[in-house]
Amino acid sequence: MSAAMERIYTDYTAPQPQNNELFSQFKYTELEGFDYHDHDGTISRRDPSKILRYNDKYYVWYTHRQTPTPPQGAAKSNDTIPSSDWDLSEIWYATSKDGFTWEEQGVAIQRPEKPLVGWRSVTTTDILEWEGKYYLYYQGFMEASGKRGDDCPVAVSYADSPDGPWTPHNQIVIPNGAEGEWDQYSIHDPYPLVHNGKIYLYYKSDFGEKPHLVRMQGLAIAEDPLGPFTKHPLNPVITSGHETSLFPFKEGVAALVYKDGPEHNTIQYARDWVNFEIASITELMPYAAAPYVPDAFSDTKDGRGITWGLAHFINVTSNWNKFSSKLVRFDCDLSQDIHDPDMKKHRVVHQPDVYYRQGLNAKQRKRILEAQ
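Is it possible to get the structure of the chain by itself, in the form predicted together with a further copy of the same chain?
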């Protein structure tokens, strides 16, 4: 048997994608209910949390920026002018009855007074339900993003209800790694799930030099939502991807891995929640994917998977002077409970203009014509 033939029996749960529970296409729907000021760059919503269902409504928390100007870069930023799209932001939230139309409810986590963690910006949150209480983990900036990089430890606030009020813990719960460690510069995208009676919180870090930052994902485990969190000795556990997007699946955990690294455009699976293997290769994946994970916190031994969530589009007008981001809904079939053949088609069919928009730039065309 050839190497490739052997692989389809050993490396995937089914030789064909349509029979692989962890293969899916992704479908996108514009959300109703959010105002973006015609994308003039003064309002941005990005980095949604997992979706929570509570009292027959869906809840999502996200990074919300509303500033007098679009982002101006670190040098021009001040107390009211943002450096980046996620500078001078707060955590807001919205609710929905159907997941398509949303009602913005306003702020959940405000920026605290200087010098408390997050005084400059609080962003990129995710939700945990634990013993009847709710916890929002988020990045807390103490300096305008871009001044020294994007370093922001993880902070947490808690509440008795998803509607708040939220009490800040005002302490760093997951610190950067020590000098020389892979996560010495940042802890981004905290993403809590419950497994084996503990909190399994996945996060992203990056190292290396721009424009080739190496982004990987690690795991920190705690028995109490306020910590202490112990980083897993095998970190990093995912070598590719960007924002964290995971969900319990069967006895293990699955991850959407997109954007960066050699294993982008894959869905991965770790039966032991640590050692991830490629489960499928797909395309046009949602970025900053934040699924509705009904069993995220139930300590399930048979995770049922996901069918939808929110994600974001950044720089929606392609105008760097009016940079803003927006939320979008995605649907998929990564669930044991539905079987949707239209989600399991092997490929996305694009019209030619989608390809032509990925054209040669002037420098490339010059190189090519001069080489002839």
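Any chance you could show the form predicted alone after that form predicted together with a further copy of the same chain?
Shown next is a single chain and nothing more.
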């Protein structure tokens, strides 16, 4: 039996994608309720958290930048000019009755005074509910992004309600690794779930330095939301992906592995929450997916999966001088509780303009013509 023939029955839950519960297409919808100043680059919203439901409303937290100018790069940045789309940012939140129309509520986590963690920027947050309290984990920048890598260890604030007020812990809860360790340069995208009575916090880091970064995902575990967190000895646990987006599924955990690495555009699964295998391959995955995960914090032994969430589109005008990002809704069928045949179609026909937008640049066209 060929290797391909063997793995179609051993590596996937079904030989046909439409019968695989961890395969889906993704549908996208414009959100109502957010103003972007005509995308002039001065307002950006990106990197949403998981969606939380509380008092019959959905809550989401996200990176919010509102600056006098668009990003100008590290060399031109100062106390008011951002170096990057996520520089000089705070964490804001919004609520919704239906997940389509949102009402912005304002700032949740402000930048603290220098030299506290996050004085330069607080970004890329995610939410944990634990024993009646709420915790926001986020990246705390101590310098403008791009000046010396991305110096932004994980910090946390806590509250009695999703509406705050939020009390900063003012300590690093997950530090960068020691010199020579795989995560010595950065720890990004903290993403907590509850499993076996503990907090499983997945995060992104990089082997190597630019331009030879190899992005992977690690895991740190704690019995208390404020730590200490112990990094798993098998880290990294996922060898591709950018933002980490995971959800309990059956007895294990599934991960949306988008962008970066040889296993990008895959949905992966770890029955033991550590050793991930590819469950399916898909396309047009949500960028910085932030799903609604009803059982994220219930310590479930039968995760039901996800059907929708938020994500972001970056540089929405394709104008690098007016760089900004926007929040968007995605829908899918990665759930045990629904079966949507339209979401399971694996022969999706895209309109020609989708392909033409991936056309040759001027340099490529010149090279081809000169080679004839």
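Since we're looking at a predicted model, the values are computed, not measured. Positions refer to the first chain, counted from 1. We call the rigid core the largest set of C-alpha positions that still match within 1.5 Å between the two forms.
CA movement of residue 366 between these two forms equals 3.0 Å, with the two forms superposed on the rigid core.
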